[in-house]
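Here we start with a single chain on its own, the form predicted on its own, put down as structure tokens.
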Amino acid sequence: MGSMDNTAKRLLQRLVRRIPSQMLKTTLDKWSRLTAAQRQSMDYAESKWALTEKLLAICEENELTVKHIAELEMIHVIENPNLGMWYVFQLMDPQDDAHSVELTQFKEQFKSHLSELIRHVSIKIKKHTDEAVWIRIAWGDTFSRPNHLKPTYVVHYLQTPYVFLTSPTSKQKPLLSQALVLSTRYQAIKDANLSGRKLTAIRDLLMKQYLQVFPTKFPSPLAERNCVVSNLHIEKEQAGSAANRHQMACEAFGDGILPQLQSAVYKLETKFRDHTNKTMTERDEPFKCVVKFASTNLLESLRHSASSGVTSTPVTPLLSSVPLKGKNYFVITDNGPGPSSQMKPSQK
């Protein structure tokens, strides 16, 4: 009978603790490492402690290693993509053959490039049903084995320039960037200035998988559907402006169910302008501050505030840039001399 090492045991314990009991059965069923009899012997009504002990004993019996437990973790993360913090990077300048890169070629290239760059690394690649390529990387270094307790997850849809990843360290990021650029046949990669806790939301925002509304000169079905007029004599004018506000709000942010972003951050690096405060106005260095908008569904909140008249319409480009540019992190700088309103959202 084999003996699981401490890392494998800790990874399994952490996984069982993290996965709700009612979800554990379906997760284990998708894992091919237990026999039918072993799966049936699990009693999911038991406590998490008892379930963990039982599963540890089965894994010991099957002589499973940390790589096998990492497969189980990967199944759980793929099935629950909205649990961590995701950051978006964008591939730049595709080479002529970038569009023809397929899964087998990408897998071989990525593994070989990353293994050349770092001596101890463990890479697992799996294609999901929605065409996403999922990569799990456990990082080591010249002297230490890969740390499976702190993996980086990378999601890439082949034939798109977008890469979604959980936070790698500053040491790992250039290695990962280089391996991705080489294996996708692009020439560079940049921070897309978009992040969020829901992978599905930031993916839908970038790939425009939500109902967009475009400006029209004709009476809008949107306005007709959403504008209920109870007293034509009193409310005719109000209804017209309300319908107009709603139309503009939907043109800026979309209609229907919107991608669930949690925040937008604006970092201001501008000149301080106030003729009553010479000390601040005459400073050479820019005035710096950070403004953060946060909500359980930011785009929905912004759309509602514009539609209801809380914020003015047409919607300021500072806010409409979130869905338009697919970003939620902006650095705002002065657009040359002139009033402070002359500012532009510029990329970090």
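These numbers come from a predicted model, not from an experiment. Throughout, rigid core stands for the largest set of C-alpha atoms superposing within 1.5 Å between the two forms. Residue numbers count along the first chain shown, from 1. What changes on going to the form predicted in complex with the partner chain:
- After superposition on the rigid core, the Cα of residue 294 moves by less than 2 Å between the two forms.
- Core-aligned CA deviation for residue 281 between the two forms: 2 Å or greater.
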The other form holds:
Amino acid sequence: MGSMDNTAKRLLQRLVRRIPSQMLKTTLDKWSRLTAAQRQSMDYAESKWALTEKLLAICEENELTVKHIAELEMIHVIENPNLGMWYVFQLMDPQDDAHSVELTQFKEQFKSHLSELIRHVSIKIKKHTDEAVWIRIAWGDTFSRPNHLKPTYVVHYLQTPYVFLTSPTSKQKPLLSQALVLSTRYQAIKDANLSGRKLTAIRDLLMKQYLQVFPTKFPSPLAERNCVVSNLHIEKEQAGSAANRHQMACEAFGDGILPQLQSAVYKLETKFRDHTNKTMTERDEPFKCVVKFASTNLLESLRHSASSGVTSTPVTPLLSSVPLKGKNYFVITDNGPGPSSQMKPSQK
Amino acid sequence: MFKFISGFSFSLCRYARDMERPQNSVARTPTDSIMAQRRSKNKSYRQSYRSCLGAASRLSHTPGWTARRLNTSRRTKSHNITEKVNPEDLALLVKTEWQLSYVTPLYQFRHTQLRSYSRQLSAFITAEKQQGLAVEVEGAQTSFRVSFSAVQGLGETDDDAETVLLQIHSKPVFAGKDEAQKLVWSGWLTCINGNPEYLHLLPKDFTCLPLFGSRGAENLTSLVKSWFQQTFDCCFGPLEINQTCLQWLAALWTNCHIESSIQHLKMIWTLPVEPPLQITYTVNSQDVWELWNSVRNPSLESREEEEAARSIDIEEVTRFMQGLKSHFYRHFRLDLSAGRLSQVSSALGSAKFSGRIKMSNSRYVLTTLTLLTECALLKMPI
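Target state, the form predicted in complex with the partner chain; input state, the form predicted on its own:
Every component of the complex follows; first up is the chain already shown.
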């Protein structure tokens, strides 16, 4: 029986399946667990099955274990963070020394706290080039070894209160929250009600790393990007209001390329108000409904809907809150947007 | 298909002249296509659905174009058909999503010949599948068994032809001898509460089953359609479920909430922005039912039984949708009318603009099929 047990083999198989052949070479090089000769011997034109067998043999030769394969997976995920769902959490109430927490301290503290909370857990921490700290956690419990096939990834940007998680289960979340809070020197952590498939997009949204447009006193309109001249008279007539709409749309959502958010969900619990419908307006109970906006790039769709007039301008705060507050889940009651709950809302 | 020849001196000629109306409805039939000649020897003809409606309404002095839309009023009685219809057939019909098409009337289709049709269609499919195989390999081809059956009890009037159910079973290529054949494709042809004037005007040899639903592999669906086209000289076409129809279904299903809980009313809209925006608007069942109730016309009947069988008018449906849209606008300042309703669903079923329908509750099958039969008849080219 070699060093590669069943889990390691399965993990490797899954990885080779997922990583496109062209990328496999660079990922393996980064991993640097293969000797030069072994790297040379890999023929990336072969079928995935053949590649898997080859790699398995090499791993046995080098006496690699599941922990090393987990490393390989981590490299792949860091290079491709836009697959799978990410959920954002926000650390609250920093203690005095929160801002001076640096990498080594965080790493040690996080590992020690989490290991105290769970008997069997496997933690790998890596600092990526752009100030992000990546953590891979394989969860076990009192009786079983860590399950490397269902890891949780955590990304934390030191000096910000934001933490990004993949697929946390309800059992793991409190333990993870505890460890994070203690190691970052904050007092609490809450659901930021923002989620999406693209880590880079939700990160950019939160850190406002896109072209924001601020209201100007001198309305020199931003030049229209797509000018489709249909009728000169209509264009002239509409020019003023079109420019106005465009300006307000950009103020609400930003200019240029916007972070790729896929959806926003609003849980409405407000009363029905319509002067043409007396019965419903007199009702005491709220008109409960859920509205979900979805698109390949939600912010661009919303911006276009505002600039084209589909959405009336000025843009309602419900929609502009998405980029402004960096959230995409809202509970709206008649008293204004409700406080985000501590429970993670289900995203459909 | 049909060859269009104008100027036949049949007694229905005057309807052709009546077609020369000032209105320019987009839905008009071409003026010289009223008379159609079949390619078979019998000189039969069919009158277009629209022209017959138009003529009839012209005789009664109402503008012809209103007849070329869906009925503006609908009965809402639910029907417990579980007693009347074979439970197996009903189980097949309900809880499956069907792709809809319209079919022009079938020439010389006999409900008594269903067995023969089963054999013919089996042979046709097997032959088509074998095309291209140079050598006949023993036992290596898939065998298809087709069965046509009439679904009795599904229907209300005597004018409607009986619904026909088609099923195709097959054994996969390398299955063992004892393995049972699996149902790989199913479909049905139906006419529920078809317009009686139109049905009466059809010549004797034509059977009108305008609504076709299918489920299964696309290649089998096209083979079935080809066979029908060849055998009964009919024509298939895709049936979209348009905005009005989807709104009707939203209202009809909500109306049933007291009797059978809809659990929620879900509507999906698509907006023409770049990139396209999809809005899913799901309303709690109790709240949407109260909204529906609040837009109903005041009831003229006071008796309880009549309540259940009250009809719904298009104005009520419009007010209902308007209420939903205005609540949405109040929050998002986005008018959903700028977009297109592409799907409506509830616990009672789901309907998509692309022509996919699912009826999850047997009580409302007839109401839904009545609406869809109407859509099919309207969509038929002639």
